[in-house]
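The data below hold one chain only, encoded as structure tokens and taken in the form predicted on its own.
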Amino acid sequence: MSLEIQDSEFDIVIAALQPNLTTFFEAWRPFFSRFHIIVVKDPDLAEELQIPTGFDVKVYTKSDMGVLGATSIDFSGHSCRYFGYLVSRKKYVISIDDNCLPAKDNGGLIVDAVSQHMSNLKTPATPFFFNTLYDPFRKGADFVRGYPFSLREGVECMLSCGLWLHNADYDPMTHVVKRNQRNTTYVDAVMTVPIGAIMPVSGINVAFNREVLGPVMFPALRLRKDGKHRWDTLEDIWNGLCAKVVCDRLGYGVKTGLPYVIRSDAEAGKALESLKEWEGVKVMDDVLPFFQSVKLSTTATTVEDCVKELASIVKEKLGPQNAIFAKAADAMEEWAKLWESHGAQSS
């Protein structure tokens, strides 16, 4: 597989939750201006997008979205970059939060996300067998002594998770209690998920194989007060589980570690606004044995299929739990019709 990046192979996906993007292109211009971006700005927000000249955008709005007809799924929020997985008609997709710049490594030089993340998805993955040096696929690395010889090929890797340094992901109790702290580490470092273990994945820097894994990566979990801040949601975190779930069926690969990018802390000290009734903790206590022992039948032998059958045992097992797993699976199986109908297609 050649690791030269074609432009003809990928779609950037920014979801537009401010209105001025003029900071973030010009910081972002030597790594994404060769390539086609799609922007779908926020349905609830109202003033006009900002975008400097010199990129080759396509801007999705709320009245693009009437092209679906009627539906229950919300693309509003951090949600409505899932608009531009399903419009996207390229194989590969990266997606990158508007409050997030380009980072430098441990060298000082400006890393370049888009080559990276392309990395992890056209090297092989290794989720059956964990290699201590990392991901043996990157220059300088290998093999261990001991590694099998027989799973040395590796897997096609469908999803890379990337990290942030400055402002971390936390949940709103992290946040308050740690809220002067920035992470600052960058580790140079890729590594496989091994199979069985389940990840909170964040859409914060993240990238995944279209053609294939489209039709798992859906909004499907709505908390109640679901806002427009990252500790606000775990619509992405719960994507993830799914994910993870479906690629672990396949015999797929999910990388995370590189690239970094550096994550604007100007809604750090907004996390107490969300603390009194975020339920993100009850809601992940209960679907943390979920997906420890969810299991896919061998007859699930396609993406589409997994999603259809991890819907309908979300339904069966957490829905009477609770209200908003009952609405998540209804929206899993409407996203694979969608995808069916306005997604499929590839250029």
Contents of the next structure:
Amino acid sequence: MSLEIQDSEFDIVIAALQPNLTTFFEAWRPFFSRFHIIVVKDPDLAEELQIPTGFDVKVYTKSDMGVLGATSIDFSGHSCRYFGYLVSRKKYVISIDDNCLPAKDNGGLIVDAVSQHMSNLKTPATPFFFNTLYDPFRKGADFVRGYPFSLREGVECMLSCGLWLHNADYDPMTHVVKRNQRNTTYVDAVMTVPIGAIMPVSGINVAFNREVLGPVMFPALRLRKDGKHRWDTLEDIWNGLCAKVVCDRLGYGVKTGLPYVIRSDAEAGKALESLKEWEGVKVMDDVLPFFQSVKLSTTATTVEDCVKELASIVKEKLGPQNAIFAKAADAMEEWAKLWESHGAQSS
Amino acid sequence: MATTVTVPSPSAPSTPLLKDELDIVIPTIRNLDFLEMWRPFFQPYHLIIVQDGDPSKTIKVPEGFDYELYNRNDINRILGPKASCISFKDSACRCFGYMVSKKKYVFTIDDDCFVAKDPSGKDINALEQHIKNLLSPSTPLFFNTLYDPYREGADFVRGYPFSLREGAKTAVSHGLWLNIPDYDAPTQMVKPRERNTRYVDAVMTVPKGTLFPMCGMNLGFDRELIGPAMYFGLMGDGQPIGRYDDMWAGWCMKVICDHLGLGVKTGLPYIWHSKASNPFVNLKKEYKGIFWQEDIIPFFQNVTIPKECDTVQKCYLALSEQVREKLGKIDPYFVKLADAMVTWIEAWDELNPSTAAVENGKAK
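Starting from the form predicted on its own, produce the coordinates for the form predicted together with its partner chain.
Complete assembly follows, chain above in first position.
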């Protein structure tokens, strides 16, 4: 039940938070060069971007964001990538942070993260029952004894969440306490996140079906001290939770695991500064019970409907607890509008 | 008290041996030659051998192992009429071993499972990994994308709530197999040559609310936390179904663990599964199960255990009532099974009187 997906259906979206992208693009050249690439420059970044030649690249900057008119969505920092999601005209998007390079697998071979994401999106997800051999559609694997036959067709995978070697995606507290720890374990598996289960989706290395999921792939939750380091943000975590709830409601799949990218140390020493005013320590304690219990109505049959309903529930239930949630709900509604006016078309 | 043995590895913390707290339960109908390969890892432990099939046959246990062995005559003698709940001519009989064990932890392994090698070529001490899994918490409420956060070199990822980082107690450690994969008969027939060669270097918690097919080939569990739920059902001789014993136990166990807030892990360790059973024989055994499971799964996905059930036994008995009521409609087998589930609990409590009165877990 593999889907036929062409390269031409993909956009690669890169958020440029640093000006010199030469090393990044050169390392990714073998895997990126056949795709159209959207680079979105962080509107707070003053310097000119340096991108090597030989790529089909379109760069978007702060002035391009003006096309949206006045909007409450803040596209600064890591959130600038979402502008790329909006302006892309392709069915699928892959997005990787600009401080990540291709990783090597256990055999020493360089991993083509792009192809792995494509494979994850092409093959079905199996959210209704956990397969103990992980992805049953992978070569050399299958459904195990006891896996109901009626559930073996699977559903379409809409979101593929990859991982990171070396500098793992930790919160600032963990970075400070375990400053020398590096993720060196390459877990050779892709698996479907079961229906009803939720997880923190890291925006560092993701791919998704933009045509279907676009309306829920938003930068809505911003911490008061949202910053340039990944640990200063929770926007992707919030995005992922919303996306998973919507996927569960509509019968779509979410996968996690391969591909790995290797993430540089560039930020690692600065976590202590972020701790001073970091509100992230408490935020997720409020967020999680909400997402564990939220139920979207059966009348919500499209992603847009789900997002609108979710936004109003967020406003009602979480809004009173913390202003950042009320703002998130507003941003979700604003995104739905922007998506309708600017994002919806695919070519 | 746990006995700590220092493993010569300067950076890695040592795993307690638990040699006085763990029993190894092995069902067998043939021989126990496979134990020779496991000797370096198993010898410190007490073995409970459950001999299936002809009780007049003598099963030779390799020298140097401390063991107790039960054949069918022993099972009948010890349980009397309650012995009806223990399967005959099926490895499901292993659960008798769980019942008679006096230890906190049980590790069970099939007699065609050998020591596997990790990608570096080193022999895998599967038992040590199971112990690690059982002694460290699970994380059933939120999936950690870096898998087991308690593993050395890993942690909780960004976005993981701090209030959940203590985790839940781990009740079950489900290991995997290299070489002959645990496929059902139809898959075996279509892919007779497929071997599992992929070593996935991870342990993870099966999320709350998620069911999975639990394989009994390489399994560890905390008997005090979940033992009474590990009944392997009515299979084999005189029964319409086989090869669903561990599946049944796994589904019952998981809904009870979810109810009581206990965790279930899957992944490492790997063992080397050497023997491919005959797919035609398997098909006959599994045949009814393949159709029945289409109803069984929705049953388990929707079952609710009453809030007041705060021990494993109470949960299990509540489950047996629902099995009788809801699955009994599909086939009279399930009425028999529900009866057997009740008999099992009665037998368990009889053989384990001190735990009958103790709360095994708290309902959340």
